[in-house]
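Next comes just one chain, in C-alpha cells: the form predicted on its own.
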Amino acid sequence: MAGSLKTEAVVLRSIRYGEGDRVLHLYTPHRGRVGAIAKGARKARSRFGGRLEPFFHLRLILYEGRGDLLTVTSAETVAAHPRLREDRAALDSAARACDAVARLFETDDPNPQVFHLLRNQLALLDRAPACAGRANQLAFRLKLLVAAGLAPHLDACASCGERDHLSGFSGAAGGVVCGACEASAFPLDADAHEFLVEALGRPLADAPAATDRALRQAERAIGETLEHHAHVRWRPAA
C-alpha cells in the first residue's frame, strides 16, 4: 500500500544511477534490506548532501509506492563515522560488516538484532579504529550467525552430545563434534575453540586476542556453519 514510511537505516551500499540519482542498499530494524532510490541525490544543490553513503546511520523518510525500490524523501544523520573513514583497515573492516550483513540478509524480514549488531560495529570502528582486526571481524560474524538463527554448538558434540573429547568443527554438524563423530570434521584446537566461545559472550570491543592458526579455524567453523546452513559465502576476513 501506497504512504510514507519513517524509519532509521544503514546504508549498506550507493550505487549512481541515471544522471543525477542513487539507488541505495539499507538495513533497517523492522523492515530488514530495502532498497530505495534518491531523486537528484547526486546534483549540486541537492537536499541530501553528501549523506546518502555507505556507513551512514541515518533517520529516513521513504516513500513507498508500488515499485520494488522505496523514495526517499528525507533524510537525518544520527551518525556520519567519518574517522573510520580516516583509517584504511577501520574502512576495510566496515565494508566487510556491511558486505556480510548484506549476503546473508536479503530479505525485508525484519530484525531489530541485526541492525543494532551494524550499528554499534560501525559506531565502534569510529570510536576506536584500533579495534579493526581480524579477531574483531570474526567475532561479528559470530554474532551475526546468533541472529540469524545459525549459532554453532560449542559446548558439547553437535552430534551425540558428549562434552568431552572435542577435537573437531562439523560444519554439516552444525559445531564441535568429538573423537568419536569427527569422520566429516576439520581438527580444531582448544584455542580455536576457545576464541569462539569467548567471542561469543564478549562485547564486539573486548573480542579476544587469538594466533592466526586460531583464527583460521575460527574463520573456518564459521564460514562452513555459513555454506551448510545458510548456502551463503562472506568475503575472507583481513
The other form holds:
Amino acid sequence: MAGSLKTEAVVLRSIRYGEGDRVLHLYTPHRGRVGAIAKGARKARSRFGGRLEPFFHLRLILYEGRGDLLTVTSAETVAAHPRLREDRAALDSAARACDAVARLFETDDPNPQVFHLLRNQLALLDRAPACAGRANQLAFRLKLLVAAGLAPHLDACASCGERDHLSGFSGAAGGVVCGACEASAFPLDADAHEFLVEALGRPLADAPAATDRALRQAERAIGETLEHHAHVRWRPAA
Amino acid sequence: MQAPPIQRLVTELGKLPGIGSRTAQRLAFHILRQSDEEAFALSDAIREVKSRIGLCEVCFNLAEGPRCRICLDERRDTALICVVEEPQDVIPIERTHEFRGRYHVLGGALSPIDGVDPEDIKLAELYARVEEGGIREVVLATNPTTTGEATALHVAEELRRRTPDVTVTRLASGLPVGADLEYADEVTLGKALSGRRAL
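Next up, the form predicted together with the partner chain, please; the one we just looked at was the form predicted on its own.
Okay, now the whole complex, with that chain kicking things off.
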C-alpha cells in the first residue's frame, strides 16, 4: 500500500547500488527487517551525508510504493556511534551483532525486543569499546535467542527434567541434559553452564567473564540451538 | 521471439551492472543498426582489454604488462604508498595532482559480514612491500565507509606493529566543497571539527 512510514531503524547493511544509490537493510521496532533504497546517497552532496552507514540509529521517513524496497525520503540521526567506529574490535563486534540480527530475523514480523537489544548493544560498544569481545557477543546472541523464542533450557535437563548431574548440551533437546540423556549431546563444563545462566540473567554491559574453553562450549551450545530450531547458522562470535 | 544471436546479445548485455532487460534490448538494437566497423570496434575493445590487461605485480593496479604505468614512472616518490580498495579508486586521486607517490590496491575491504578476511585481499603483499624497506609513509585511502574504516584500522595496527618507523596516515574526513552544514551527518561534522586548521 502506497504511503509514508515514519520509523526508527538501525542500519544493518548498506550496499552500493547503481551510479550513486544505496540499498539498505534496516531493522525497525514495528516492521521488523525492511529493505529500502536511498537514491543519490553516495553522491558527495547528498542530503543524507554519511548517516546511512551501518550501525547508525536513525529516525526515518520511508515511502512505501508497490515495489519490495521502500524509498528513504528523510533521515535524522538518533545515535551515530562515532567512538565504536574508531575501535577495530568494537567495529567488528558491531558488524557481527548486525549480521546475527539480519540472519535470524529476516522477515517484516515486528519484534521491538530485538530492536531495543540491538540498539543497546551498539550504544554499549560506543560507550565502552573495550567491552567488545567473545563474551559480550555471546551474551548478545543468547538474548537474541530469547527474543526469537528459542531460549535454551538451562535450569534442568531438557529431556527428562532432572535438576542435578547436568553434564551436556543438546541442540536437539534445546538445552542442558543430564548424564542419562546425553546421547546426542556434547559435554558442557560447569563453567560454560554458569556462563550461559549468568549471561542470560545480567544486562549486556555486565556480561560475565569466562575461560576460552567455557566460551567455546557456550558458543557451540548457542550455535547448535540455533541450527536445530531455526535452521540458521551464525558467523563465529569473534 | 528474437533470433537466437540477438537474444544472446540481449542476455549478455543484461548481465552488465545497471542494465535491465529493456535497456539491454535497446542497446542490442542500437548495435544492430551500427555499421560493421563501429560494432566490431566494440567487440575488439572488449577482447583487447580482457587479453591485455592484468594486475601490476607490485601494486595490483590494472596494468598492460607486468607493471603499471605508475610503478614504471621513475619520477614518482617510491617512499610514499597510497593504499586504496579498488583500481578505480586510483583515478580520482590521480585527478587531484596532489599525490606523487605510488599505490597499493587491496582488491576489496575487510568485512566480517561478507566473509572478507585479511587473507582474501592483498594485505600480506602490502606488509611485505613495506617491510622490504625504503618506505617513509603509508597513506590509507580506503573508502570512509564502515568496511573501509575497519580495513584502515586493521592495516594501521599491523603496520605499527611490524614497521614502527613508517608513518601511517589516513585521508582527512570533512565536508565536501559546496555542501550544506545542515545536511552533514554527525560523524563527518565531528571529524571536520576535530580536524579543523588555523587560517
